[in-house]
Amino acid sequence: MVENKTFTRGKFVGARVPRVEDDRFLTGSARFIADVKVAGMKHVAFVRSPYAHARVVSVDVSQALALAGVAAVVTGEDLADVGRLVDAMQIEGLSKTPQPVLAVDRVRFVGEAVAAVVAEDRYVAEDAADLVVVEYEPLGAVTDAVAGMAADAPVLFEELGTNVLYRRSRAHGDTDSAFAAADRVFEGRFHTNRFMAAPMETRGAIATFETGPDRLHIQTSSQTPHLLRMALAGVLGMPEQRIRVSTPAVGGGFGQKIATSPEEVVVAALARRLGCPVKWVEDRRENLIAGSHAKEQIISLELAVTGEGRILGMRAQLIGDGGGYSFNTSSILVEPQVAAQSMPGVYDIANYDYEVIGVVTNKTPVASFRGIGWTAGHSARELLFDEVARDLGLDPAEFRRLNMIAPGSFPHRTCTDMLYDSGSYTESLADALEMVDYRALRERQRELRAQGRYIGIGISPYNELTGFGTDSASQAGFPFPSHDNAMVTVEPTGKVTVAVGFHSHGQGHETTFAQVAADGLGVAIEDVAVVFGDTSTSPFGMGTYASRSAIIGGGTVSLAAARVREKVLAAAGRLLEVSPEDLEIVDGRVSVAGDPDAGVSFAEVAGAAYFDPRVRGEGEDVYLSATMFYDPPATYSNGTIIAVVEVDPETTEITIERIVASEDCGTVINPMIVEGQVHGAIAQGIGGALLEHLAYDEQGQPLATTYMDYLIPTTMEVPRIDVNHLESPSPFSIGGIKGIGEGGLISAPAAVTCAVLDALAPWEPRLRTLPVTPDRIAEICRQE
């Protein structure tokens, strides 16, 4: 156990605190931004591109305009004032594609916004969206990433002159001579699918905007409202200070809620020009057409290996379909940038060249989502390895065990420069196939298959690039320097506050950092109270994405509680007539070590810190108060995920028996809010095995525009999960924290279609494409 004098671990730290903040959202008192209400408010409608790929000739309003109740009907043109959205990252080789908040001259994508109707009432807003006339010359769709690369195929952006906005190789060892020395070289070029994040709170915002002098204040579902501040005051051109930017509750954000949304830049210029309050939020098949997506790659693999099993070396090409914009966060490169830098994930492999390519189509642009790039990448992989040692006659367990990074190797530095910092690899494979008693399930397994049943084992170990500060984006490929704080504060009564620039939209923050402000002070966490998600009472900070919350977050909290707790020992020390050093702070009370007796309530140090002019040290910083910065290292989690399925090659059911996890985050904050993580993120990689795939016709039409065609998993289609904890603290980090959150789903996918792979093996299948469909179940059993 990796201890660090910031760090402390008491009593609530590592323990299953129940979450402080389910009260407000199981009763239904937490109000999201579709409950807020501000006075003399109007409501805003889209009008939104039925063509993937045209230009706009014309936009006629007046019908619009002239409907009772209509406010304003602004187009493109009319926001001329409006900068453009663009991702800052300077990344060489990347073409930009500005996007315009409304489409001026050309659509890229159905869905694209073209209009914004303002009226007394969403209805109304509605009725006149439909009456605005857009005169539309449709031009040639590119739906797909690999045609879209031909020479003649229509390009989305004239002035680059290609829909190829990146393409770059990069070689690790000596992979042709490995691929020389191999016995048996392996390959498979996988399709992944496109799924999104469909968080249960779709997008939406209200802004306000005030007179002398000009202030905005937005109130949004963004999951990071600091960098939306930022992304508002570019393009708006106003002083950052004038923006507020605060979220009420958020129903979930999984990444969809990080890039500046153009609708969010729409609402807050309509706010300013029209002087009232204007709200906008989305219904499910905006969301589906317009909210990002994610995911899809095209992955072609080659695997050099011994007879006997072993990776002497691996090839990869990684084509990005980035749909119509490369996202303002250089979205074009997030999926297969990362997915190209983690191919290796927990298997020791020296030689590996790869290639990454960024492709624009005319589908919904590709942004965040849960597991970026790795999700995509693990899959393609795993799916490979289990086609390997199927050839090889060797049991996938072992193949994986024999080609993984020992143990005692860390800090173990990667063929792609990535440095894991510590790390339970083969451990947590043992463990996970000891929760599944493997053995006993192989030999279930041959007994239902002698009487026409068939089960399938799917064995996911993986890895997770955590901690998402400066080090861990540049390790993944990206220039993204970090900036994040935390401010704890002692007020005069002894209470605590805790203010952080991480937003919470699910993952229990109010008291992962209550737990650690708590052990940091030595008081009780019902006496501390976190706020966060408001750019006027919070410090600056990225927000929440990437599994960087705990350790980033944990971290902040850490180091700022110890500054202030130097505070109240230095105040106490005055107040007791003893040496700081001789105290301690104990369930509330400050005493002298080893004698509570000799001692005060905490509530009594901090009225004196505050009114007491005996305890103020001279030309000291009297204020119970301090801010701190951290960016760590990066750290990686790990763990092995393992699905057991049925499957009927007569009807293509999928039964998902159960599924057992074993996971390491390093040190655990609060084991209840971990297997919270790991469970919800399963149940989207369930989805993103089985059903979730956002498909288009070749004129780039959407055919999943609602929940009946795009399918999530429900309670009927998640088993039981079982999830152990193993613990192998980062001797990089503050508390040895790592993070959790995106495992689930980089892992998942992978192991339920491997599983079903397994069931269906006497019938040796090569799956290509996902999801696994009936289809293409019934597909694999027609083979002979």
Given for the second form:
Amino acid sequence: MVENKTFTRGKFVGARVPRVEDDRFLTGSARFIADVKVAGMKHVAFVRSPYAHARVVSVDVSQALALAGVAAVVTGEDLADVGRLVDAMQIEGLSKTPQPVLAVDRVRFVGEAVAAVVAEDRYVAEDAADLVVVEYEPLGAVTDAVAGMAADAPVLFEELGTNVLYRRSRAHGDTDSAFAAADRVFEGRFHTNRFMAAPMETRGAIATFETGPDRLHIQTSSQTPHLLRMALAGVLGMPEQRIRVSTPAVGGGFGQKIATSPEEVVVAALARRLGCPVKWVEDRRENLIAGSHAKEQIISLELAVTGEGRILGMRAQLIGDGGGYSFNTSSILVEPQVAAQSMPGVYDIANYDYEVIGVVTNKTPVASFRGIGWTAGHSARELLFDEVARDLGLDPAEFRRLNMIAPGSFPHRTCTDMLYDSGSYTESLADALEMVDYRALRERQRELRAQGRYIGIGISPYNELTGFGTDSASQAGFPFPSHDNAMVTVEPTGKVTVAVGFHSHGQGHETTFAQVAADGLGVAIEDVAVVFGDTSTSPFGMGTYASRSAIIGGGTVSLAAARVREKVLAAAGRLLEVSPEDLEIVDGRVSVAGDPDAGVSFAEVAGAAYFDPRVRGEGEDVYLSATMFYDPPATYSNGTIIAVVEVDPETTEITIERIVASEDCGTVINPMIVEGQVHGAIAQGIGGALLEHLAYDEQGQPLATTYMDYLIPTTMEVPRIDVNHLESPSPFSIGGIKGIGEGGLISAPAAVTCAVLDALAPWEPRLRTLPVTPDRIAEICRQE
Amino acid sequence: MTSSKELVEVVMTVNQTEVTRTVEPRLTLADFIRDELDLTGTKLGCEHGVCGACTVLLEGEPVRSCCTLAVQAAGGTVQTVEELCRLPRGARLRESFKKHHALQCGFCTPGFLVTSYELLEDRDELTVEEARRELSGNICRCTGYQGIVAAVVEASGAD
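Show the other one: the form predicted together with the partner chain, since we just had the form predicted on its own.
After this comes the whole thing, all chains and molecules, with the earlier chain placed first.
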């Protein structure tokens, strides 16, 4: 057993513990938002704009209201008492675009809600929504961020007079000298695809309002219950302690369920206005056009390189296509700002200048999605790296290794002021190369090429900023102070309740936090229950996003468990009449160290602490409960993903043969859950490389509005994925834990894309617009 | 309810219980199962037959309940995850899914279980390739499928 004051690694932390929550989902008894019924509830359907950009001339709700079963139809003007949603980031020079929860005067993307219908069931609500007559006066649409920057472009927010909400340059080192000294300069302009979280469960909410004094209860599919409560309090003008946000089972979020959605606010406002519970569950089309999009950026990169392949300097311009509003909670800057900061990645680059530009366009607003910012920046950089290596005649693995931050140089401060706590960059690259037997694979590639078959290898080493707290946010370029809490309580029977502010929507928190608490207290994992997702029972927490739960949750739970263990030992010491320092807790028994027979059960100590006055010290807090906070320093996980693909130049068919991932997230709490995160993120990355793109036509009509045209990878596209674990515990975080959620989606799109282009090397391919679609491959292979 | 709607009586056997409801002809089988019978294990992920989360067995065959009307299932026998997970083959799948970490958020899971349950009806010793092909009609956004495929392959050979 490894132990320090705050973190104990016993029989559970580090073990492949099966998930304790699985049976609920496997029996169909888990309750998601669509499964929840509240007595007397009515159903909401939204009337959504068919135009990308238009003036709303009039909204006639009379026919809809006349339909039997319709309780109410409200427009933006009807909700004048509801505040507008605005992003919370306080960044100098960033213009704000407050968003009405139902459009007033103007719509700025197809799918923006203009009115809401409340009816006895969803079928009638949709019928009535079709009867709402909205007169629009179409305006010119901005469908491309670069076009939107032009002086004569239609302007989305007349009061701002421009579509450019933010523009700022930063210089690090002496980039001009680096470029002057370079043997070669490479450049490329990359347009990364717009794709989205697309959780299997769409968004949804049920609101219940009680008067005297007012109480609002909103049940919603959210990753961030406490943040939603704050936002609702603001826009509804209600004190936050009168609002309860609770989340039933949440069917995936991947970032889309972080921001407060306009629809959640409308549902809450309708419950208050109508005095009856109202429910809204989004359909897939709504999710695809009105749920947030992600990742689209236009990134221009320049690299100054020596003839031997040493990178001397880098310049970048990053243009974020933010869609119709700088979305609340996460601003228009999340993509380009984070990409700009993280562009050096795992490489030792001392001279680097960047310019970040945030532009609104008449497309669906962009917000968080797994690997936010990092995915697009990483894809652009790694694609250019392969072009450089090919041009210089260097092996792509060797080119990367040559420029990597060396082992033994951690902590490493990047030129952009990110402080990499620890890592295994070159080790992870070597490990992944060994996993695929790289030399043999290159040999096979040559042999097959001679036979007219084209396999390719894509090498994608990455790191990711994890444990999004105050320090991490600042390093990413977002001043967003935060802290999180956990409450650990030993109940009178000796059972343990762990309450956290982290939501679980597939990450397995009920298991990982129970592992940490069980080791921290010396009890069985079966004796621990984890409570989350309800502002009335969970201590304040920022929620689950940005790979923060393992490190911050693990930290808060271990801190609280350690404090409670002290209380248990104090009580047991009085019961046994020995000094608490001489006691230990093993397998639910408190005893003198080395003499398990001379002890009492954990349950007996708990019972005594609650009900036996003799164990109470004078003036001492005997309640076996502690709430502890934690706001960790930034930590950085890392890894390398390698994809092996075969491309048929005739049919353009891509077959992913295999993918390997060498990952390092510091101390592993549960390797099985870590592998699940890696597999899942890589699968989304495969989608991002090959399939997923939210295309628009020139008028701003979204062209991917069903799962028939927004393609999610299936069992046929996702190959076997092998995962190796390296462990570089963070010297900064409690227990050495780092996060793990994003790396696969940061790095897999580049791994797969680079592999495809490597396969097509004989055609000297140059691909800078993602994803890699069949027509783009055909275009490459048509070249002489 | 309003009186102007056309309503029809539907009788069917769901999870071994005969049920009778008077419903609109346009009511989907998924909404019938979920809202009329409160059997919410069946999930709606896309409502146009692509994602497979709403899969149930009708006369022993997997169907997309989002694209099937309740009236089409009238007189028939429907089985949902709530029943299947309690039968021996379902219990075997359940254990195998847990062992192989074949679920994360759990939303697509009932659809995968129902599809797999029927898949194992008259098949044993599935290969990985067969399992991948047969499961390709169901979408999971969390797991990357490896655990699901491993779970179904193992459960297929457990007899």
